[in-house]
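Next comes just one chain, in structure tokens: the form predicted alone.
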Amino acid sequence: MSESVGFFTKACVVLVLLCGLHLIVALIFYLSESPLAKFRNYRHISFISDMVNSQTHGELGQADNETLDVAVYKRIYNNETVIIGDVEKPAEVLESCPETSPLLVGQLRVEFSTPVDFNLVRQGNKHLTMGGRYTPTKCVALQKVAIIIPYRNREEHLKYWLYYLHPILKRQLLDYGIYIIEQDGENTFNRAKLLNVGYAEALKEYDYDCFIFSDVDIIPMDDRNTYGCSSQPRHLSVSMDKFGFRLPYKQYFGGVSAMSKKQYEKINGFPNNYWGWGGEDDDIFNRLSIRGMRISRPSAEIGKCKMIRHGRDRKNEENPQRFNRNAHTRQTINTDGIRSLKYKVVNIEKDLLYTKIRVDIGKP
């Protein structure tokens, strides 16, 4: 009887030191993966303003956008829960964006007869944050897209292009920055290398995977026409008033194009030695071509654009070397381009409805 009594009490205390372990273990999982825990060491974060939206703002009202200290809050999508303070609230679980958006109206009313000025622009865009930058509150986009536009003193031509496109890019449910690249000094306009500049500067933002390379003068007519990327390089402004809403040439890749981050890198991006005006899209053409990749379009009728009018600037006369150039694009193509990019940055400015960087990209 002894044995047996012996025998049970061992027994006992084997499953007792069991249970104790497996609640230690669980203790342990728990906290390892408590979305409190992981911010345990976080009571003193500075705050990044474009990681929160307007319904978390108004979750907590009044918001210090420098530092938060214990009052942080963020939203933890792949935990399914906010941290508000030391409260734990369900949050809402974010699907993809659609793959074509419900808010798109298709053709749009464009005119430039009227006079846009900033302010109205900022007004009619409350919605973005600094830096000209927008993420959907609803879903999840599909894309993060930086859109590059080159520029010097087209003032009036930017108000008219931010006062039609920050609409039509939110319909499009993009996740989207504003960078424009304004070149320094009075040298020779050089349209691809502020492109290079562009890519090469926002990519040091946010980590994006799509580039929209737009001259400032050129508006969609339709917001069907998505200002994303595809399986190949893609040119968007098909059909301009300029050409009568036609492709002037089967290799036209001008004015408004589209490369994925991993396209653009397999071409070395744009070439930095097109001084002045002209060149530098059949470069890219013969760039793709090279590499083995076709341009993909959308529809004339949904790739229509309107051009604001206007004569040509100053110190960007046409290239005189571009027809050579383009000639020999295959012995460049290595040599010059993003990776052998040189430029210094003069100023960046943050704005509401966009990021300007202005850069010394030197002269010819």
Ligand code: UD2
Contents of the next structure:
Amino acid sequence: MSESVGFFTKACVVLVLLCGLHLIVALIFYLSESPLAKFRNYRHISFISDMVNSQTHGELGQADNETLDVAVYKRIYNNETVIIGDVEKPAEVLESCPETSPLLVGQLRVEFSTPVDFNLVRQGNKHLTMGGRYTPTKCVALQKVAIIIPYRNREEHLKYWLYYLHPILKRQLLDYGIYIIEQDGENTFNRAKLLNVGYAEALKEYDYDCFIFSDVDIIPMDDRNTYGCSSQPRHLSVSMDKFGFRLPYKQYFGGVSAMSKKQYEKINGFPNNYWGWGGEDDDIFNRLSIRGMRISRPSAEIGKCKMIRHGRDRKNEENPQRFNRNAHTRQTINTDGIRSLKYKVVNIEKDLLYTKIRVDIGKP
Ligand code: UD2
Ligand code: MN
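Show the same protein again, this time as the form predicted together with the named molecule rather than the form predicted alone.
Every chain and every other molecule in the complex is listed next, the one we just looked at coming first.
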């Protein structure tokens, strides 16, 4: 009896020692990042690498299993970039585009005497995808920009705008889309409400973080005037031919402007009740200053723009209420804007050069 107890005690002691040893070995392996496991995975990877290589030469047809192996490996050993380098770091991992695009050329020659034709513009912009979309291919764009153009019956101007702007925007390395917001019917024109519609509709399509609001008849004369956003709302058409290449007045915010999603939302978008010509741009300026923002602008040199000469359109007569409305922005900013916007989309046309959204925005 005592002999068997002695044997049993010894066996227990050996077992406990073995367990301890096992624990220590496990601990050592764990702390030294498991060299054996590493070795095994290196083998695993080079095996996959061989398979991938031979697959590219068409010798192996087990793509599914290989993809699975790589995927599993990725999940478990995500940190070991050195080892997975050749196999798994895909060629299409792109870096951010530079702050200043190296493709810019500076001053541009802009003229409106040579006629342009939609088909010619399409042929010159084969890099676009339907809806007037472009994304740089060699780097990740810093901004996702929706360009919104209020529109009705200005086809001649639209052609020039597309002809000049697409190549510029491409050189600026922007991830962008063009939205032409066309007012349906014959009621009085409402530029600011159309801009609100453009904002809402563009966001339904893509996660844009920057919005450019541009007249259809304004062309920048320097591609260093970036159609992007900054930490403050930005006025881009600062130096226009029609105003002798200077600002007509300090608060002037018409023509082309840029706002981030955050800046735009802070002012509840634009007013919806400015029908006819004028005043809506000053209301937008008021909104920005009421919300404590300042306007940022390029220099007069870089901000040079040309406006295609034109007369006043039918159904866009001067708005006689504009001065009175401008005096009450503080009372209307919260009740009238993007949060109370109502409209009906009538038609959406996808062209290579643009997305045109025809919309019923009602009447005064
Ligand atoms: C000035 C401002 C503009 C706006 C407007 C007053 C400049 C350079 N621009 O433009 O931003 O504040 O005054 O409302 O100072 N449109 C059509 N079809 C129409 C009418 C207007 O497409 O029938 C669009 C088009 O994009 C046009 C924009 O609205 O460029 C502004 O209208 P405008 O060009 O007749 O007014 P303008 O040049 O005085
Ligand atoms: Mn104009």
